[in-house]
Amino acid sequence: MPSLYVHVPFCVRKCSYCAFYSLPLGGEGSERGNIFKYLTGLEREIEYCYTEAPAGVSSLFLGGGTPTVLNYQELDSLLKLIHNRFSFRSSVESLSIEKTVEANPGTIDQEKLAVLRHYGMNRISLGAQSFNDDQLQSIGRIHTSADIELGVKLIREAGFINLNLDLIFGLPGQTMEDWKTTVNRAVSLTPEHISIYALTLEEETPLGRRYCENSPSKHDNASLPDDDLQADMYGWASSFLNSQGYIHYEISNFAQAGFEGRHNLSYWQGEDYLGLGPGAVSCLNGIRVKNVQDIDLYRNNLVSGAKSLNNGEVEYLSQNQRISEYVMLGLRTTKGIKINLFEEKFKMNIQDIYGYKLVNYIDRDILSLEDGWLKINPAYLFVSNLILQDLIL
C-alpha cells in the first residue's frame, strides 16, 4: 500500500534557496484564483487515481510550498477532497496513521489548526530553519525567531503532540556559534523531531545564482561556511542532539523514541508512493511519474479529460535503477539495509551485485555488515552522498 504525498504549490513568498514548484499567494485577485484552479485539478486527479490506483494509503504528507498559507476554508476543501477519496491504513498495525502537514511560522492560526485536527492531521513539520533573524532575512524567509516560538505555542495549544522543526546549516555568514544557538533554541522548544539540512544551492534560485560556481552571475562566496565548517556543524549537532535524547535514525533526522517520521521512512525503505498536485512525483510498480509544473496546464489538462500523470515526465525504472535507489535510500538510515529483505525483493545477493566495491568499503570500515544489516559507519554520514553515488549501478 503506497504512501500519499499532496503538493500544495503556494507560499507567501518564495525563499531564495527554494527550487520546488510554488507560486506566491497574495490576498486577493488572480493569485488567489490559482487556488480554485488547483483544487479543481486536484479533484479530477484524485478521481483518476481513485479508479486506477489503490484507494488505500499508509500515510499522508501535505507539502509545498506552504500548505498552511491557505485559509481555513481552503484547507477544509483540500482535506475534504483527500479524505472523501482515500482510506488510510497504517503499515504498522499497532500505530495510528501518520498525517503530516508542512507549515511555516506566520502562516498558522487557531482556525487553521482546528481544521487540521478535524481531519486527523497529527504531525506538523515547521520550517524554522534558523533562530538568527538576520540569517532568516538573508535567505528570504518571512518570519522571525519570535514567530517560531509563537507558532510552536499555537501548535501545542491546539493539541498536537508530534512536532518537527526543520533547521538549515551552512547559511551565508553563519558561524559555529550561530548554529549552536539555533540548535539549542530548537531543543528548548522540546519538539519530538528535528531535521537538520545543509544548505543546497540550486543554480536556478536567487541564492544559487549568487553563490554557485557554475553560475554566470556568481558573486563572492566568502560568506558561505566552507566544507570543513559545515562538517563540524553537522558533527556537533549530531552529538548534541544525541545527548538530549534524540535518536539519529537517518542522515538528516533525529527523533525522540517512537517519533521517527514514518512517511519518509517509507521512501527510504523503497516502498511505493503516490504524489498528487502540480510538480508532485509518484513511483508505483517501478514507474516514476512527475506531474507538470504549471498550474494552468495541470488544471486544464485534467478538466479537458487528459490524465496529468501522463503529461509530465515518465520513467520506467530498470532493475539496476531500482537496486541502486534501494541501496542509496536504505543506507541513508542508521539501521541500514536488511540483507534478507534485499534478497527477497530483488531475488539476488547484494554481495554478488557489488562484489569488490562492497568488500573495499567494508575493509576500510566505511560500511559494516553485521547481524544481517549493511550500514554506513556513523563517522561517514556527512559525506555519505559521495559513497552512495559510487554505488549506483
Second form
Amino acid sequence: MPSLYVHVPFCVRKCSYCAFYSLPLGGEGSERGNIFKYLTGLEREIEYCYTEAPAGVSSLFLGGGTPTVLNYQELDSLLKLIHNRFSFRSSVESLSIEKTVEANPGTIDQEKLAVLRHYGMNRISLGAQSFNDDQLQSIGRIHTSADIELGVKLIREAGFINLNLDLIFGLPGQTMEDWKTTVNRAVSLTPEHISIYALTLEEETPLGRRYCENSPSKHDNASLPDDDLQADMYGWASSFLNSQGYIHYEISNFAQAGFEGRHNLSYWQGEDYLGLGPGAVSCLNGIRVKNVQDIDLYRNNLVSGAKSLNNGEVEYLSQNQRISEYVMLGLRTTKGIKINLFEEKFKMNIQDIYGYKLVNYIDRDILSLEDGWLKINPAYLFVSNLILQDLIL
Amino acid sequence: MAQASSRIRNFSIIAHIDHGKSTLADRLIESTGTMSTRELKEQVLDSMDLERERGITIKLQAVRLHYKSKDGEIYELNLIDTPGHVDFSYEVSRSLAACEGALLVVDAAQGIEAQTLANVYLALENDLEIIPVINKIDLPSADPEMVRKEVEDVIGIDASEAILASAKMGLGVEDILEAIVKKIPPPQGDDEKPLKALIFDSKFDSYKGAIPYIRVLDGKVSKGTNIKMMSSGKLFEITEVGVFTPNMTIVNELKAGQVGYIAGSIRNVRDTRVGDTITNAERPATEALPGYRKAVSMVFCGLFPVEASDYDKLKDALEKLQLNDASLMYDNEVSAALGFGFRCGFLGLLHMDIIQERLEREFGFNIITTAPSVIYRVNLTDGTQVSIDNPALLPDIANIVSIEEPMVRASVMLPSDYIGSIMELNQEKRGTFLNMDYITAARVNLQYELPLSEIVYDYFDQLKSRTKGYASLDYELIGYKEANLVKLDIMLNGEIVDALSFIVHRDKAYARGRKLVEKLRGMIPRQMFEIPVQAVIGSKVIARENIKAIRKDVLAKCYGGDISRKRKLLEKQKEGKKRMKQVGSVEIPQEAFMAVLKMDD
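Can you switch from the form predicted alone and show the form predicted in complex with the partner chain instead?
Okay, now the whole complex, with that chain kicking things off.
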C-alpha cells in the first residue's frame, strides 16, 4: 500500500535556500489564479490515478510549498478532492492514519485549522527553522520567532496533539550559542517531534549562489559555520534532545515515543508512494515518475486528457538501484535495515551482495548487525555518506 | 660504385637546448627545397607534441636533403638529429655512430654549455668531423669572437673557420651547406660487399610493424631482399625501403652510405634491437658492427595503473614505447599498497617525466608513479652484495653491513657570479669539490663528485633557480661509495605504505621526513578516522602529523521527492573516489605518491 503525498506549490514568497517547486503568492492579485489552475489539475490527476492505490493509501502528507498559504475555502476544496477518492488504511491495525500538513508561521489561523481538523488532519509540521529573528530574515523567512510561538498556540488550541517543528542549523552567521537558544526555545514549546536539518546549499537557490565558490559577494556575507562547527551543533542537539525525551530515530529526526513520522518512515523503509501535484514524485513497483514542474503545463496536460504528467522524467529502477536506494534510505534510520525484510524483498542475501565490505564496516564498529538489524553506529550518522557511497551498487 | 657515395654526406647537429638547433634544421630543409615554407609548419624535426611544447628533441629523427653545391654537383645530405638533454646522451651516441660529421651549434650570446661539451667529446671519440657554427649572431648581446675563443680553448678544435649564422634570419645557411659538402668526408663502404646496415633507431607502425631506421655501411637492400638480424639470426623479407623527406617516402633501394628505413612485417618489437646489424640472409656479412653499449638506467620508479584492470594494457604500452626507446627498461613490480605494476628504469628524470606523460597522453592511462630511486648496493652480513632499485626491497637492517650509493662526476657550467651559490648547493647535496676551470673570465666549469640520488632529488630545480637558469649540467656515473644511508618509511594509520618508502642520508632523514609528513597531511583528504601520518626509521618515529577525521558528509534531507537525486549524488561521490587508491583503511590520492620528490617549496 503506497503512501500519498500531495504537493501544494505555493508560498507567500520563496525562501532563499529553498529548491522545491513553489510559486510566490504575494497578495490577492492575479497570482491567486494559479491556485484555481492547480485545483483543476489536481482534480483531474486524482481521477486518473486514484486507482493506482486500489487498497487505499497508508498515510497522507500535504507538503509544499506552504499548504496553509491557501485560504480556508481553498483548503477545503483541496481536502475534499483528496478524501472523495482515496481511502485511508493504516498499515498497523491499532494505529490511526497519520495525516500531516506542512505549515509556516504567519499563514495559519483558526478557520484554516478548523478545516484541517474537519478532514482528520492530525499532524502539523511547522517550519520554525530558527528562533533568531535576524537569521530568519537573512534566509528570507516571512515570520519572526514570535509568529512561531503564536502559531504553536493556535495549533494547540485547535486540538492538534502531534506537532513537529523544523529547525535549521548551519545558517549564515549562526553560532553555537544561537543554535542552543533556538533548540531550547523549540523544546520549551513541547512539540512531539523535532527535525533538525543541516543547511544544504543548493546551486540553483539565491543562498547557494551567494555562497558558491566563485561568487564575488561570498566574502561580504556572514560566514557559514564550517563542517566542524556544524558537526558540533548536530552532536549537541542530538544529546540535548535525547535528554529532553526525544528519541533520535533518523539522521535529522527526533520524536517522543510513539510520535515518529510514519509517512516519512515509509519512505525510509522503501515503501511505494504516490505523489500528486506539479513537481511531485511517485514511485510504484520500481517505476519512478516525476510530474511536470510547471503549473500551466500541469493543468493543461491534465485537462487535455494526458494522463502521463511526466516530462520524460520516468526512471525504471534496476535491481541494483532499488537495492542501493533501500540501503541508502534504511540506514538513515537509527533502527536500520531489517535483514529478513531486505532478503524477502530482493530475494538475495545481503552478505552475498556486499561480502567483505559489510564485514569490514562491522569489524570497525561503523555498522552493526544485531538481532537481525543492520544499522549505522549513531556516531557516524553525520558522515554517513562516506559509508553509503561505498554501498551504492 | 664508390662514386655514388662520394656525393653523400651524413651529419648531425650538436647543440644545447635553445641554441637554435631546430630552427637551423628547418632552414636547411627549407633552403634545399626539401619542403616548402608552407609545408614546414614549424620545426618538423620535433614532431612529437611533447617535444614541441618543451622545445626539446627527445626522439632522434632523420631527414634526407638534396643540395646543389657550388661545384655544380647535387649532394644527398642526411641529417640525423640528436637530443640535447643530459638524460639522452645514449641517443646521441646512436645518431653520431651513423654519421661522418657534426655541426656544433653554439649560441653567440651564451657560449658552450656543459651538455654540448659532453656531446662534442662523444663526436670526437667517433672520429667525426666537427663544423663549428656560431648561431644567433643577430642578438644584441652576441659576442661571436668570445664564443670562437671558447670553442678553441675548451674543446681544443680549430674554430678559425667557424661559420657565423643566424638560423632565425637565414644568415649563413648556404655557408653551412657548403661546409658540410666540403669538410665532412663521404661515407666509406662498398655497394658490392655483403649487406651490413646499422639499426640506429626504430619505430612501430600499426600497419607495417616494427620499422628499423638504418644506416647502410656496405652492400645494398631493396624490396624483396631477405635479411637476417645478426644478433638473433632471425630472417625477414623486405617489403618496403624508404627515406625520410622528412615523411617516409618509398625508394627502390638503399646503398652503402645511405640512411633510410626498411619494413618487412616485423611483428615482434624485440626483433629490431637498436645497435643490431642487418645483413643479407643469402649472402651474410661475416662480422657484425660494434653496436652500442647498453643504455644505463640510472633512475627507477614504479608505474602502477590506477585501474588494476589496465595492467595488461600498460604492459603493451611499455612494450611499444620500448621499441622506440631502447633505453626504457621495465620489470614487474608488486606493491602491497598499489598492487601489480612495473618497476621502470630511465636514463634520468626528464626521461622518466616524458615516458610518464606519453603513457598518459598517447595511451590515455591513469597511472601512479612512485618516487624515483637510484640503484643501491647493499653489503650483507653473510658477505654477499645485493643491488636494489626499490627502497621497499631493502633487506632487514639487521642483515646489512653497509650501503653503497652511485656517485657521479658532475660538471656545471655557470656564470662566475653564481659560483658561491652553487658551491653551497653542492655542499648541501653532499658533494666533494674536484675542480674549477675558468672558461672565460666570466664563466666557469665547476666539477664535483655528487651522489646521484641528490641529483635525482631536486638538483635541477635548485640549479636553475639559483642561477636564474644560466647554469648547465652534465654528469657521468663514476662508481659507488659507502654512505650512512637509512630507509625512511611512511606509516599511515599505523601501517607502512611501501610505495612511499625511500632511502636517504641519515643527516637529512629528519628534515625530509618532517617535510614529507607535512606535505602528505595537506594532500590526503580527511576521512572517517583521524589518520596519523608518521615518518619512521626502523621502529623510531621521527615525524608525525594527524589528518583530522571528517565530521560532516551527510544528506540532511531525503524524502520521496529527492531519492533519485540523492542516490545520484552518492554515485557521483563513489565515482570521485576512483581516483584514490585504497591502502589499508586509508584512501590516498595519486599525486601523494610523487610527494616524496616534490618537496622543494
